[in-house]
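The chain below stands alone, shown as structure tokens; this is the form predicted on its own.
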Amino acid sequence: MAEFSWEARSPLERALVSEPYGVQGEAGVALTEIRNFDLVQVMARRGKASEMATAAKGHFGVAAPETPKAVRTADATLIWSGPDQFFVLSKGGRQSVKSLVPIFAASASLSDQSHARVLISISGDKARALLAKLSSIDLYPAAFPVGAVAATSMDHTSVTLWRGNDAPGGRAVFNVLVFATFAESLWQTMLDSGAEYGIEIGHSEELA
């Protein structure tokens, strides 16, 4: 019998080249793919939204988001993804589907999205300018503060967009979750849109 091995690869493996792109000089945008994360979607069963919220509060120590926002916990980020549902984003398997099943067994359905989505972090002085070319969301601080979330589209591609904690120096950091099958196309669109600002390209194991 033939033996098979499974090696997880990034959907951006071919497209991501870690070198400057566009205008040379100090980069105005940093595009970073975040790799090797756990992403679980938690969806309340019919009539069980209250029970799901109680279970989430008991497990994470904070209330799960009921409006478009992201909430940080000690080892995860809870990201609103629609009415009565949210994502659990984490590292190291501490909040995997397997670990969450006992918590939500009576109130919610779980879906492992770890390999179905690509996570891209966008930062730099021109991050908002790049995103303004791709989305109609108002991303200025008064309208889109740290923790704000939007289920929106970029270049006709559905994404979940949220603002993470600011980088050193106060620069805004935006995070985009996109389906893996559309990730390479959106990545190339981001490169083309940000070329005039200069782009620093990379990948990281650290959540923004």
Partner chain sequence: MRITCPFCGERELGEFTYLGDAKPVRPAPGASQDEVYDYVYLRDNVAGAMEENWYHGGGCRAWLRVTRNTLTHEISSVEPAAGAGARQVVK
Contents of the next structure:
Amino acid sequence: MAEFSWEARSPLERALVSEPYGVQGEAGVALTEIRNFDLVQVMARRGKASEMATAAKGHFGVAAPETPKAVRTADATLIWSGPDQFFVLSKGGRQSVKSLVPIFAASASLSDQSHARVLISISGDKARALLAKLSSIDLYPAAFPVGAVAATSMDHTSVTLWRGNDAPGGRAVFNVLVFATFAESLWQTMLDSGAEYGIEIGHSEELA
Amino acid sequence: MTSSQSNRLDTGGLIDRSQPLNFRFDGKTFSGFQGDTLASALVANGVKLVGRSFKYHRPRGILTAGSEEPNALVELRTGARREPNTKATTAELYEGLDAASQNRWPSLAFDVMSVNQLFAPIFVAGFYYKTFMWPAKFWEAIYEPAIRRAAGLGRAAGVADPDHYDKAWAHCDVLIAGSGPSGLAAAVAAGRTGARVILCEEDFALGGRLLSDGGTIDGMPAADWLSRTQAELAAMPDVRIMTRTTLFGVYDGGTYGAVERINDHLPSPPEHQVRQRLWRIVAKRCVVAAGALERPIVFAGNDTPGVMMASAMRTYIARYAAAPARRVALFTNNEDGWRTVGAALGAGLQVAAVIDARAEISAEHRSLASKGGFPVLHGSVSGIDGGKNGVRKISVSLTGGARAEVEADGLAVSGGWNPAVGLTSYHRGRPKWRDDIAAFVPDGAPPGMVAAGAANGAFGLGACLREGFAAGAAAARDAGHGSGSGATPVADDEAFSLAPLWHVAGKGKAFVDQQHDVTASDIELAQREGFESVEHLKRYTTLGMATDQGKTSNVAGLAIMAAVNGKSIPETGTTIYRPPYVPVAIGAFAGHHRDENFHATRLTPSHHWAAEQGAIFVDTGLWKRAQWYPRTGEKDWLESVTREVKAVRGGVGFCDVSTLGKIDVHGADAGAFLDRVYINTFSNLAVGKARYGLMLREDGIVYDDGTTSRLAEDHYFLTTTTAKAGLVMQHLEFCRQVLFPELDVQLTSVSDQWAQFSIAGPRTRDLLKEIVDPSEDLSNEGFPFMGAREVALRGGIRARLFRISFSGEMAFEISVPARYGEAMARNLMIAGKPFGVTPYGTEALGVMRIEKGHVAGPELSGTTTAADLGLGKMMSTKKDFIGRVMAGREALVAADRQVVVGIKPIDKARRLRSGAHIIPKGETPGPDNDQGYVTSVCFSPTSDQWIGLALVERGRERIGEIVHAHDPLRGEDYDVEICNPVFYDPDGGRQRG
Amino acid sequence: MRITCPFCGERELGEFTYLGDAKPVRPAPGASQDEVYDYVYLRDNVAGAMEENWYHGGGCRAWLRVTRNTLTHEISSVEPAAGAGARQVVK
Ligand SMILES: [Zn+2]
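What would the structure be for the form predicted together with its partner chain, rather than the form predicted on its own?
Below: every chain and molecule of the assembly, starting with the one above.
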């Protein structure tokens, strides 16, 4: 019998090269792929939005967002993804679809999206300038504060965009969940768009 | 250095004399200074002739100092960066700039095509319509190439643009177009409230007319006020000043288009930088402070080099310290033109005369004339004696009929000012006429927009500041900000008096539209020929249709039209204004979307593995799919595809089918929901089973198909075709939210969650046994045809396994979470090694589906019914579903419909082609006996000949009949036999076995 | 053009897909062919305020009922489709 290994590969594994890109010198933008996460879509059953909310509160200790917001729990981020639905984003294995099914059994339908998306975190002085080339959303600090979410499109591709907690030094951090099969294409567009600012590239397993 | 700049003034101007720049024009080297435009540098070097005109190849000079320029258009740069129709008046000078004049051959001074002038009578209004009517075939072969060579507005580079462009969004409370006194006052007023402000200025410097005309504001020289104001704005964090940026359009909902020429002022953009950026600006309010454009007076010879707008002449003198002439005359009908006299005298130039069309001039100007020692002639310019080397003598018709001549080498002309009403009129707004300034001013504006200052017809400096400040403050308030601090900047208002004068009758060509060579007599001719509406006039004469969009010519043109029609100007009206305000490069609209980034691409989970295998990829929508996997020694695609098909039919192969749309359908009513969207029933599908489903549009035509499996009581896994994945999701959401909102259904796209592979061929089960955990029963009993369930794989992960077949072979589809997709491909190669496993691409997939008679995209063409596809029996009669009623319409159930059949060529060696028409044998092909067409073809390795599917009238009744395939596109005619579409294993034993 | 999605806020046109007239109501099962024909094909050619179906496919995937003036593009109201989200709908 042959031996089989099941190595999970990020869709960006080849495109992502951890070295400076574009203009040399201090990078204006940092692009970091966040790997190894669980992502579960939770959608309320018809007429069960309040039951879903109660179940979420009971399990996570905080209310799930009912408007475009992202809220942090002890080990997950709950991200609004549409009316009466949200994502549960956690470090791989923390809040898997398997563990969440019983919680929402009577109130919501769950769909595993852990492999369906790629998570890219964008920060740096020029993060907003880069995102202005990709996104029609107004990311002005007061218009898009920490925790703001937009279900929107970049480069004709649906994405979920939200502002994470600021990095040390107060720099804004933006997170983008993009469909996995589009990820390399969007990544290339990000590199293209950010080259003039200089880009620092890396990957991590730490969610911002 | 200056010595070579013969017309450079010794002092003054906003140029940096410490930074000389060398440049070339028509191969000759000149020098200028940082701060020059190409036009001002040419003026400083005494160059008067800068181009030939479009139609008559008349010598032309520089008319203006801005983006309204009709004449001084050049080819800027060389090689791949050569850009035709660049306005010398806005092109910033840089070291090494290389420009060439246009519309001349072989040289600017000696232009062969200027013989066109001799044929001038044939180039009259409507010339194109009258001359190139027929014969039609002459158009492509003779007329068009000849016109392009003779007339063309410069030459395109002819090779790909090496530069990059991009696009970006910006958001603000108050957007301001223009940084003259009104725009700056608006920015200060809005900025002081804390509003987010974006100010766009076309020029590289802020200030607008202040840079040329100066003045006193708040008791200080305008230049000081300008630097104070710039400093104040720079200190406001939410005020963004964008120079070299033209606001070119306004769109619905407060969205504006602007183009920023980031690096046009450099020879080439620095590495990693873009040349231009297209901005989409979303603004709550917009203040248009775009100023006004001085307008010419039309008279014979008004296009002679050396004739220049009065305001442009003082811009060259005051801003650029460049003298357009040594001995200047002024022709004006208004007070403002006189400022040029002041500027010329101030710069030490001679003033030959002022020709003023008004009956009276002010005492101030009379004393200026006597001090300056030049005559004031009451009358009009009626002709110019001059040519390519400039103006020599000016003929004047004096009021009362006498004539006079003035010797001068330059003539400044002022016919008054037209507010820039473009932006305010872009939503089909029609400006209104104001008699006191004899000009059109905005009459309302798109929602959220207001005009201020000269753009609104307020021509005095004090008025511009007041209007701008008030508009900026009001805009900020309307956008939700409080009131700001500080007072309105104060300045005096200059006197304004104007006697309207549009056209001076005289001998010789008098140009209205200099870029398109439209004369006053063309307009008169058009009127005589019945083109009385301005919209007709415009198209018949091409007035205002050149790249300058008639900025200097439209109002004069319709004034002349009004006069010949015996109507007033407001009665005559304006044409519709449309964006863009200035030409915008297509590259800027495309941004990054060019070459490999033309559109977003989607890669399958096994893409990089397939690339390693040397797969040839094909674009399928946004996807890149492996089309076939060539092997060394194979001479063409057909050989590779044939090998792949034979390997599957004789052993086992696999193909990445992750591109199929995949949708999780959850909810208590999921089954009932699917019953309504599919023609067949899904509510009775057992858990653990899959079923083929067909969807119709509401009009009864087939929409999409796919296999849907029931994974749990309240969970179905639906698949769509690759092409329709997004549209089916949208359709299902429409059904869920709009048509059937009472149902408990949730839909989620899981297309990207799963890597899905089709494994097909008689050795499929052998391969699967290697990779699937031994505890899983894969036997025909344990996993029957159309079974669907989760299984464990060796090595620890779980997969979904579906026993479905598109190829007609014993086959499964297997799904693993997408990040395991590449590992899956590698592991299938390992597991299948003993059985000669072969990866296959979309071509082999297509061949096998045609052999099996499965319909796909070419048959689901948006014209076929379920019955046409041979799937009519699937239509349930026990339930309602989308398309049910309309599918029963007479025409959709008619007996003579074209239905799917198989075809085989009678000559077994013949290749079939899709698109060939089916005609009864022995008949001459024509529309009356066209009975269908060939939809899909392939070389069938199994049949060892080409086979195809076709839509043929009454096809199922005609199995065995020989018909004619007529392919006029490729010039082929041959006979084919109609046959059963299932060429391979018609009883289906192989896929069930 | 910009549309204010009741769930997402104001968004640019590119995120939306237009379907058309939102007035026709799908006939109940058992309706005659004529009624269904009208539903599928018969449309008013409105010059003025018109109710339309728009899909926020580039955003929250909600179907919206948008009242738009076909002459000016002015949007006077945007309502979610009856079944957007998980609202209970009795039919
Ligand atoms: Zn939305």
